[in-house]
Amino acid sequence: MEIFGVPLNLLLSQVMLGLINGSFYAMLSLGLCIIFGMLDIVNFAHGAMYMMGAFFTWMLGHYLGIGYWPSLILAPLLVGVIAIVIERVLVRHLYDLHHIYGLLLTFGLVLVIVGIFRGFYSVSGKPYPIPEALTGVTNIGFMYMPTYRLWVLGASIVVCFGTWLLIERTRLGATLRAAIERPDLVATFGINVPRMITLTFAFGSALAALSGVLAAPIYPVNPLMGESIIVVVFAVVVIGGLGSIIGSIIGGFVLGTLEGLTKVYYPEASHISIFIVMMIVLLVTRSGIAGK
């Protein structure tokens, strides 16, 4: 059975490797968004924390011999305290600011972070093993699929998922929206508004720092793999709408897909047809599909 000329079994093996760079695309969304709309910061430095989580999860390994599963929560652990020096030394200082100060100082951090990695590990690929409990291929039917990119795939909904359900049918996301939209009124509750704001970023950060994680084994680790997809996620988020949570992780998912059926009908713009997605979007609404 054929397509538009394309038989049905490649059609759906690129909509799953769609789907695959869409997980990565949703969780860093995510993460963005989450800064950008409760703290209205524009983290550039957010491709930062995705490159360190990956590099922190080699350097327990090869350093330390901490494998795959603790590194998992040790490399977002160690980001997110990286997050909080840097929210309590300088990105508190911007919030009253114009977007343009968070924007040239997250800018700046970038610099400094890759240049630090780049320093030491210069910018060569370090490659990372599969977790042998996530060795092989598994057959779903229309193709076999490497049995860790399905779980790439089912880790990413669920913490995706997770992450939605936390802020946004929880008290604990209640009193967060609110200490960010009346934190004098919260205050007066007895609760710590300043430390909130913190935990949030770090919390952000580490979303970025368990993609990079779960990119490990995928992708060669360098100091560079921030600056390749950093660009892709700012536009997803614009597609979603900034500061939608529910639109960055389906519009992850979805221009992750159309990424991948556009290699298959017009190979020479899949880099680019998230952006003409975004273009289009931005013609018909200036808040994107999700944004209020």
The other form holds:
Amino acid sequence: MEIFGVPLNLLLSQVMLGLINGSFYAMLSLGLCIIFGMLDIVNFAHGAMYMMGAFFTWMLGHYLGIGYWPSLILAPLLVGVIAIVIERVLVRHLYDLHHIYGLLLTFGLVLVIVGIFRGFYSVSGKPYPIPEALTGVTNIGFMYMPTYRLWVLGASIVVCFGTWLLIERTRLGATLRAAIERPDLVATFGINVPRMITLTFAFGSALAALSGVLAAPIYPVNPLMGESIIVVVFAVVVIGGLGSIIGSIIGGFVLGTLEGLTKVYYPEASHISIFIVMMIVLLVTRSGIAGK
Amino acid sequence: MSEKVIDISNLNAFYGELHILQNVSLHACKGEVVSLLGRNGAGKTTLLKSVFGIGPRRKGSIRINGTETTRLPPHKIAKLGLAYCPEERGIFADLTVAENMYLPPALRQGGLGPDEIDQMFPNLRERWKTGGAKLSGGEQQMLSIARILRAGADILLLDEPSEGLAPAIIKQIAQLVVRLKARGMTILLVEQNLSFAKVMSDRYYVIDSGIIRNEFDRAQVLDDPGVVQRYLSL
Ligand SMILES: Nc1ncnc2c1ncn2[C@@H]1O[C@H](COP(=O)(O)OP(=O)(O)O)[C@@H](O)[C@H]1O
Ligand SMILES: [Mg+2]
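Given the form predicted on its own, state the structure of the form predicted in complex with the partner chain.
All chains and molecules follow, beginning with the one already shown.
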């Protein structure tokens, strides 16, 4: 069977591959969106957090012999701690200023962080092995799928859905949403709002780092890896509707898939397909699909 | 004289370069209901926000049960038993009644239990799963008070609780405040509605253009409401 002259099998496998990219888009745009919601800051350094997640995974293995599974926890924790320091020392002072300052600061942070890693490791990609348990391929009916990529897809869905539940369905999430709306009032309830902001920044950054760990075995680990993906992620966040949790999750998966499909029908356009969608969505809705 | 639970002296508050409150001094003793009356724009809300350290920049002294609070962050001030019901009620539209109710964490012993909440606020339980946006003004006001009582507050800053409500509802709110007073709570009530404030107030301050113009006790106002009313009507 063919669809527009493309065999169904090929189409489905591109959809699957697109969903893998989409897994990264979804997790990264989710973190970006949470940080934007709580801190009202467009965090340019988000890609650097992702890169550090992958790099720490590689470093933990290379220098300390610590494997993939512990790194899955350790790398996001390390990045979370770095994020706490960044928020407390730098970002905190910008909340009362115009957006542009946050943008400039985090952009500067990218240059510094990426510069440090480049200084030590240059830009060549570091290989990272797929963990033993996830090597090989799995038959998913219409194709053989690398097992590791299936794991990435599954892990991403669980993490995204879990985060959504946490924010939309728990008391902690209700407090967070209330603090976004009325930080002053929520503080009078005895809640330490500044600490909540710090932890939100750390959580969003740790999410990016977790994507970095997941990426380490399939994308080359190098200091520039965050910059290439973050531009796409910004587009996803804009399309999903700035600040919409569900918009950024679904947007990530859908746009990854769309990108995969473009590869089949018009490979030349695959890299710009998401930006074309962004322009159309912005022209039509002005605020993204799930935006207010 | 009994202990001063709220003790404000020489408070000055600023929004940017605007000097809003000028040398405000007032106090409320344990179990007292003290009303701060004044026209729109007089600085009443600014005063309540200043007490909690949210919004205006402040100079002067604010003591809560003897603790100087001008250098404390709001979440620490809350732990002294202070709570604030904002003029616009502060009910979160996206959260249900239950979620709004449990938003403030229980800070101290002695908060209202579920039974007491049900008994004092009979309507809220029926609306438990309703979104905050669907509540009437009166229900919002009730919820705004209920949630801080649940958390254990016993020093209440109420910003125009009667504003925009129908007379029957205002009566209910008045009865509620009377009951809170009977429980020994200390209440700083901001109002423009004298007939509401008269029901439960022990003392009155009148504020105008950020300056305390006068002070009356309960008997003076009951005797001749005109002494206060002339500050309120235009
Ligand atoms: N956020 C703000 N920035 C600047 N000025 C303000 C702000 N809030 C209130 N004001 C000014 O402070 C004065 C007192 O306001 P407010 O305390 O709200 O009065 P009231 O509650 O008595 O009606 C008014 O002149 C008002 O315009
Ligand atoms: Mg006011």
